[in-house]
Amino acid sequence: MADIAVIGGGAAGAAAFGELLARFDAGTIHWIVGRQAPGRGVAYATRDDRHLLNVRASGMGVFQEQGEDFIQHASRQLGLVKGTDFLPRRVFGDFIQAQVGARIDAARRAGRSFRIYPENALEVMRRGEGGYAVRTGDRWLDVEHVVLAVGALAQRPLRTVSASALASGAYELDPWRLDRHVKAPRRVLVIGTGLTAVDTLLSASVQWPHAELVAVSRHGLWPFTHSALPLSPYPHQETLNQSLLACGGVASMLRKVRKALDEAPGIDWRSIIDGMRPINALLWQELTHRQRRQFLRHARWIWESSRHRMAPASCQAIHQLQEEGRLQVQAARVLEVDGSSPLQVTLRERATQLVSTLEADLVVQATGLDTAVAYGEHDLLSQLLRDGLAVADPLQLGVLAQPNGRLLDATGTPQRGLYAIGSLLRGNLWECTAMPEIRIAAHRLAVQLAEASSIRRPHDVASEVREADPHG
């Protein structure tokens, strides 16, 4: 039996758990989802309708073959969608734990063999015989393939948090967790102005609603909005593609981009970006290890910017806190956050250089997407990097694999059998946190998995039948 365990409760685990349980059925299907609702993860778990989705609604699925058009749940729940609507997460959350029950019915209809544990994995071996052993309590699974699903790590304090403001209570590494803060601020410090930072602001203005905001980030800039309704496509799209490809840099990328917009003035530049998506990871790979180094150095704020917009709700909120004078937002870096209640906030601005403490009742830190596997505190990835299993990318964007997500072991051989999925694969992919990514990537793998399993049961069945009949 080729049982295979994925590893990862979140969105890209249940995609490749419902994609495997569609087309695999040469053994037992795994998931681990740990202690969390199955499916939604980090980003998909709040209860919050201020928290949007920033994809329209017409772009959300889980599966390449949906059960159920996503617009058509949702409207069970809200009334009449419209596919350019951009919806609250919780509600892609139901339907990601819908889509996972439907696949499970039929799965167990057509007699398709699988089990959910809601424990953590602690440790994946690799047996001598060929396969792993995965470890989830007191309990080892036998499998051949292992799929790694498990999200963004929990985010690690900045190196200028000391340890007394640490130990206080009043800096908060998990920005969902506000609910926690039972006393309310006068002053909430969020560090970050990234989609997590505006989530997390929109839901600190309401818990909080005479407290003083205040956002701190390098640039001090907001993503850009989407447009209220779909952009036309840039009609030489393919063309700008085809030529980015042959680019041999970064900088001469920029330059064809802002080369196609002048000659282009009617065409929005949000449809560029878009269009540039099929290629995003191309374009990556392409990059040497120097240039990918100044690209996250020089460039990487003002792509996510553009690359990841807020809804168009989600930005005349954050607009509005402003206007009403309760918002402030500083381009800044923080030099230092110290003391215990209030915390002792340390800015240099950008603009000026000068040196500035902020008193802060609560500080949030919201900087978004951690991949340092190196040094994050994750039992399962640590173990594995210790053990050779896994490789951390030498700019920390996850581990070392190949485009179709098969890690490299400690000597960059390919390791048969093991495979990540998600944000463990950005520094191979770059762009492949976002669902539709996920939801491609997750359908790959699968159909890769089975069509490798289907080749090998005609052996299989043939040595049953010998044993069976001596003289076949």
Ligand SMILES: Cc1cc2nc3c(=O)[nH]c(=O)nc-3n(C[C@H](O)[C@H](O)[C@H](O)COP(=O)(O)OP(=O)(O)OC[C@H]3O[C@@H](n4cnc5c(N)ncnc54)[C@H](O)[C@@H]3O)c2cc1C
Contents of the next structure:
Amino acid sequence: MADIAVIGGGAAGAAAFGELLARFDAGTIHWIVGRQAPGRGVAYATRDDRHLLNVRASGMGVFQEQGEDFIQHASRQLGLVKGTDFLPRRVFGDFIQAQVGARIDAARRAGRSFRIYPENALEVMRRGEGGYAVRTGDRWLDVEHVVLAVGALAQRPLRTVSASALASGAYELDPWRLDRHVKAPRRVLVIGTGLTAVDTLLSASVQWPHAELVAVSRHGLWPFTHSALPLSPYPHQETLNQSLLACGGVASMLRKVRKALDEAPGIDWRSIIDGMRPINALLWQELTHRQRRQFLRHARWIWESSRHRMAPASCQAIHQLQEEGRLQVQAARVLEVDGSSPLQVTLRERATQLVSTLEADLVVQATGLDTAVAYGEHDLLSQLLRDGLAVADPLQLGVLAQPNGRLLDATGTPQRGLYAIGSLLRGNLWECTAMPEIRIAAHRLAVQLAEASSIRRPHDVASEVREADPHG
Ligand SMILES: Cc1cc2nc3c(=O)[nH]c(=O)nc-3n(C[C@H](O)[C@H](O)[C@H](O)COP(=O)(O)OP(=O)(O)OC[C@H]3O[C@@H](n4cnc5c(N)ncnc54)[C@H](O)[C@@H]3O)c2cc1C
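Given the form predicted alone, state the structure of the form predicted in complex with the ligand.
Below is the entire complex, every chain and molecule, led by the chain shown above.
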């Protein structure tokens, strides 16, 4: 039997599992979800409704063909919702679970074979006769294909954090676990000013209304903000995109984007950045290793702030905290975090190069996605690297793979039946971590695997779900 294992219980795993349930009937689909609630992963497990999606409701979805759209689902929970709204991420987590639940019901009715395991996959070995053996606990599963949807790595402490600071319990590596700090801190220092830092500060401001909040990052730059309403597209986007694809270098790409902005003063810069989204993976693939490194070193910070923008309501809440004097932001490098209670945080200010030390009762590391698999402590990924079934991207952006997600082995050969989806593919695709891209990738992969297993098609459970769902 051509069984499949999907490893990872986040949104990408849910998308891959649901797409496979709808079209793969050559064997059993094993979904190994880890110990958290399946489908939500890191982004959609939050229960704090101040944590908003950074994509408008109309742009969010989990499958290519859904039983109902996200706006309909959210309207049932929240009242009237517009496609242009930025909704709480919790609601999208509920939506994923409902959509996967509908596919599971339909798969049961269709007699499809699947199993869900609330545990981690610990090892993946290549079998001599082809296919893979996947270990979860004491059990080995023999499968033809493996889809790795394990997300980014758990954060590693910055090198500047001392062992005593880490042991003190006052240095938090998981920004989504503020709830485990029961004693109200007088000052909370958040390292990072990206989207995760914004959410962390909004939660901290409510959890500890009297705490002073400080956010520190090298540039001290918040993500830019989405416009309240969608922007008109830049009329010459296609020409611009063609010329960007012909550029062959980061500096000349940036010059072209700047020129386009100068020549179209009435156009909002955000529509030009958004209009590049369909070609971002291609642009990235055109760059040489050296050019990618240059981009990461010199342009990434401004690209990330411009491309991954925050919802207008999040921006307003952050500005209000700043205006009330409760939140300060500093452009500085963290030189050291030491001590215990309180922690001593030594900073070098970007503008003046002055070094100073701040005391904080709680320091939260919110420094963004870590995909440096060669350095992370992820049992499964470490084993895959050790056994030559995966190779770390040289710029620490996940693993080496083809654009369709097929992993390369230590000899650079694409491996039959071993795929990844989501942030592990940043080295190849760059733009692959958000739902719009994950959703397309999951659909393509499921179609490809279903076809590869030469299965009876198109008996499509998705259509049954639509028929069965009264809201569809
Ligand atoms: C805070 C935040 C907000 C975001 N907001 C948006 C947004 O508004 N819109 C958008 O489109 N995108 C957003 N994103 C991007 C987001 O990354 C994707 O939307 C999506 O959630 C990625 O899901 P994932 O499954 O790839 O990763 P994850 O959410 O990290 O899920 C991976 C899962 O795999 C599990 N796992 C790991 N190893 C194993 C193993 N060995 N065995 C079994 N399970 C394992 C992990 O425990 C985890 O549950 C956001 C990301 C973050 C972090």
